[in-house]
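One chain follows as structure tokens, the form predicted on its own.
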Amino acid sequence: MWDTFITATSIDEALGLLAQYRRDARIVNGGTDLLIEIERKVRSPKVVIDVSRVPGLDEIRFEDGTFHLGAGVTHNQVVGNKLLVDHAYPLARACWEVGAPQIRNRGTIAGNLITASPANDTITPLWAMGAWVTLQSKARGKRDVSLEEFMLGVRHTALEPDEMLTEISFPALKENECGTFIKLGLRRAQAISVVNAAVVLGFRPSPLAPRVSEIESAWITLGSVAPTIVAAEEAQRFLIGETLEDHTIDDAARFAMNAARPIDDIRGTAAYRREMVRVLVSRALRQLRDETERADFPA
């Protein structure tokens, strides 16, 4: 357990603190994830630096097309929020998957990015967006890292020892662009990854249904299946210029597959993980195709 546990009251308290204390600092909010990691000795902080009540931090805001969320920021207000729901699905959605009302509640998307496990939901859907994170010290001031630099391998990121992950930002689907994501685990609720997947199209303007044309982007990414989150680059060039007929789908799940570079472990074999990979994304395809990745979303 910590030895000293100390409430902060602003950023600038917060960066003091991680200044002053630097690896034997660790900064809690919601404390679903790092509670946990004490109780399993995979982090033993001296001190705990809570940010719950730093005002500010919760805040969504929408600016020119893209998003900012507060690193206090909860799974159940993305859920609750009509603008990302609308606008950045595929983050809601997976949000929605995660534990249950009480864990939706207390946990944020931030914490879930540091804490760094690929099989983390939320953050698929935002490598497939384009996220990026804004990380803040009392040294170096502020600075934007993607999530390909910050993400470096389980329980590993960029996060400086006196750095606090201050913003998520990412832009919203443009009109031409749909994207959801899918969770496999061994329950209904409460339950990690085995896999999961998230996929963003753009499609090239048509007179006919949007999502009959042609694909002009494409973003297929994946957790739970490597150390860190994996694009399935060759499924994503694979689909440019193709339609969404039903062989297309059949060989881009194929190339997603062999994106995938599981293990072996309690909840899956690697074998399990690499066939369900091409089963989720296929189902992910198929939904954006036929317009129903909404259909089982709560109003």
Contents of the next structure:
Amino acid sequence: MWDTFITATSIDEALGLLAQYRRDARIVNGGTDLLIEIERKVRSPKVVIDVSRVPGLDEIRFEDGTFHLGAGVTHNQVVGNKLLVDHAYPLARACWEVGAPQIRNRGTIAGNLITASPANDTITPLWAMGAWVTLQSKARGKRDVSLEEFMLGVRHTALEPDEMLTEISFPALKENECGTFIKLGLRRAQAISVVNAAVVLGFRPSPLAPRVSEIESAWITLGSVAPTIVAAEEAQRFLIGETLEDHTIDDAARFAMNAARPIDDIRGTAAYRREMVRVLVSRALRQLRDETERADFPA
Amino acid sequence: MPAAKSYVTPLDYEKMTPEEREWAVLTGRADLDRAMKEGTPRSTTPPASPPAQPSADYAVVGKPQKDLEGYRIVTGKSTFTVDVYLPDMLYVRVLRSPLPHAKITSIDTSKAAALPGVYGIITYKDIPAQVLAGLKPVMASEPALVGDPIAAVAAVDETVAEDALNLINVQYQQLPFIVDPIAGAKSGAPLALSNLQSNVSGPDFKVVRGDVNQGFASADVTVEHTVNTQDQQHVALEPHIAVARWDNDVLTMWTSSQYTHAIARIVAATLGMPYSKVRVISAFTGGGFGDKTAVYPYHLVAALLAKKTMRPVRYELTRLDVFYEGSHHFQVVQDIKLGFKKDGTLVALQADSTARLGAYSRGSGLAGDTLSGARLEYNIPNILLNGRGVITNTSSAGARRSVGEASGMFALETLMDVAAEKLGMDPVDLRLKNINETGDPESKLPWTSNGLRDCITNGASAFNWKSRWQGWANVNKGAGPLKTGVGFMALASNKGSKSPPMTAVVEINVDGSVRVVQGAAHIGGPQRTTFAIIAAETLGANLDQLSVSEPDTAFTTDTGIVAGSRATKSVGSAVKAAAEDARAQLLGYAAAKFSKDLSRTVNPQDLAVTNGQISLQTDSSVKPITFADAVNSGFIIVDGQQVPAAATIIGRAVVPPVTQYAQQTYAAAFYEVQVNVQTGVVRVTDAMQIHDVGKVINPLQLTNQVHGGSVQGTGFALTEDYIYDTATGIPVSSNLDDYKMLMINDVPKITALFVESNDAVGPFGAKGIGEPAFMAAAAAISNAIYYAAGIRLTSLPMNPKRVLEALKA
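Condition change, the form predicted on its own to the form predicted together with its partner chain:
Let's see the whole complex now, leading with the same chain.
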């Protein structure tokens, strides 16, 4: 158990404490991951710095087409925010699929990123939407880091001991873009992903029905199939210039499968996970083509 | 070759623990054993059918009644053991073995003892060798599973106790270990405990009937398969917990239990105390499912630390502790083979069952329980059954909602489906052709009742089986990634019987209120409501006159365990008999009062009791009187004379065991599943269970039991899996994230239907329900998966990975 529990009242105070205690300290907000890590003795911080009372940390800002989520924003805040549901659907969908209402009310997106498990659901869509995080320290001030640079490995990030993640930013989906997130768990709720996938597609503007024209941009990211989230680059490249025919979808899903480097664990075998990448990516692409990706999302 | 005589491996009662004896009684093994030892058939003529109980219109029985305790429970006012906090209480945490098998070479607790706030520590050095929790060491010197208790600390709070554990220094010498029961049974396998000669525990369970070789030789169609069912934990909502307090030489223990009297008895015997000086209270039990039937190390840890520290001590197990120390629905590997005539008549059965016992269960009884249904469900002239238990370095096997029968029924009823296809028969017709409607072929005792045929035919009609199941030519005929199919199973269970001890007291008080004093646990059945209904019906009282006592060994008598689906039938029988005794006394008082008021002799047999009113049947002009009027009159009639009597009535009953009948419960189940052939995900989309419950006491509670059982049975079929890493012996799904239980959005519409077969010995003809509701799922789901997607799954759980592997094979 920790020796000291400090409730910080400002980011500056939290940064000061981090500079003082460094590796002995750990920030807590919702606590949905940290408390379990402490109980399982994965982490044994001597000082726990509670930032849940820091004013303004749970702010969601939308400026010039970019979303900025404060470090205190919870999963349910995202699900309940109409702008995010409309213009960042892959993230909203992922937040909706996390845990149960109690966990979604407490757990923060920032915490999900810092825990950095490849099975964490919000990393996949944020990665596909090109998100970056703002890290702040007393000594060096702010720096922005892309998720790709931030995620170094299983439960390993670029966060320095004296740094705090203060903001998550990502561009909103544009008029011609759409996306979704799909997860496979071993039951319908409160299940860690066996595999998850996020897809964001941009179509060439067309006077015809949406999503029938050629694809201009494609991002496909996969969770729980490698030490970090991975982008299915071959599949992304393949889709550019194509339209979403059945055979293109099948081929893209196969390319995505090749990007996965999964392991065996008690939730599934590597072979099963690879196969599921194909199934999930193909399902996501079909839903986007058929405009059904929001069909079972609560209005 | 001489004709083989049918026999069953005899039980050696002297070598059995009290716990094992209780289970032998509960699972019907004791009856079977007695019948076999007495030799041969009791009669050579077929047993007569039991007399049916009169079917009647009842005032309270059979009407939907809410749980009398429901309001208290849902408003948080009922005292579960987790709600018990005493002044000056200490909290316990236990250090547990990280190794599956080792010897402790040194243990140093001095640093932990010096930590401020620590009041007491115990290790194996503090515990006399004869002090065991059943067969489990209270504190291990040779830990035989990951999670065996090594040291227990009592401290001012749980955090300090936890910190103290980190200061205990233990050195282990690692020993070879064994996790897999099949490997463990082989000679030369590492021994699970150093004092064992072999991991195979005791003589095999064995039943021979007829000549199985001749049986198979005469068969036209033979089917066989090997089935592997998994280790499971019950995950009752309230964790295991004991709060212990000593007042001089009297020990009071609050614990979440299914059987307070056994806890008191075993704790007293273990600590060398009189039973009367141990008081065990279990006002409400937050779920049990068989896991709270025994004495565990934690009971003795609480008692011993309370004694050592001279303060009340509370040990609430963490969920991880429960996974380690709690009992487990054991892994079983079964080889089963059936032989049929062309027309579907069963002629031979051979089954072999290997049960993983874990470190501290013993004998072949658990394996035997997996074979019970196969022995009794169908008429089979030739059988050979073998069962053995194998000791392993895993959490101990124990009772879990049906003990072994759910695994046995999965093996049998999936093979029946395979046979039906091979024979080209409707699986429903194949069952109907072979039902054993007479009695136990070994003991020659007739059934108390058998409603299986009605369960099957009523269910087939309600489920619309004939149109939803479209013949064997239509297996795997669906298009698209989501394939739908239906499946069916029938089952027989030895649970739900009337078995001793059965005792109860019914008081009628001076104000006319009625109290049922009985010692059975309230674990969600909800049992107390059932007893109130039975007493009210018997007395002619209104339900709101009734209250039912909480189990407390200081004030109630031993009426047996609430397990084995026996509460309604066994405890209910005692309550009914005690209420009959009270009613007879009540009529004595009432007769005296009427005699006095009317100035003429009124006899008890002239009176009727309905809705809490006692009336004179021979003269409707006389105003009825209430229970209070009668009890308050202060006189009873003895030999035609009015005699002064105390203004209270105490009816009592000690009910003898059933010796003239064999008891079984029956059910049929129809399930529909949707198999996603891309992901391997199986969803149950429709579930129907039809149970022979003898007589419906309370349809509302009964339906709830079926819903709960079906959900748990579906978890057994599809998701729940307690997995050991064979390389390290470490359980890897010992948390509620990796140990997947179904959640409400995984649950389909469940339909519960009932058959009333009027059991010959149950109260109002009732039987049990708790366990059959759990059993009536897995085989039907597996059969439905086959019909939907053409794959036979013989390992549980049928998770997406296994489904997809089978589809690709």
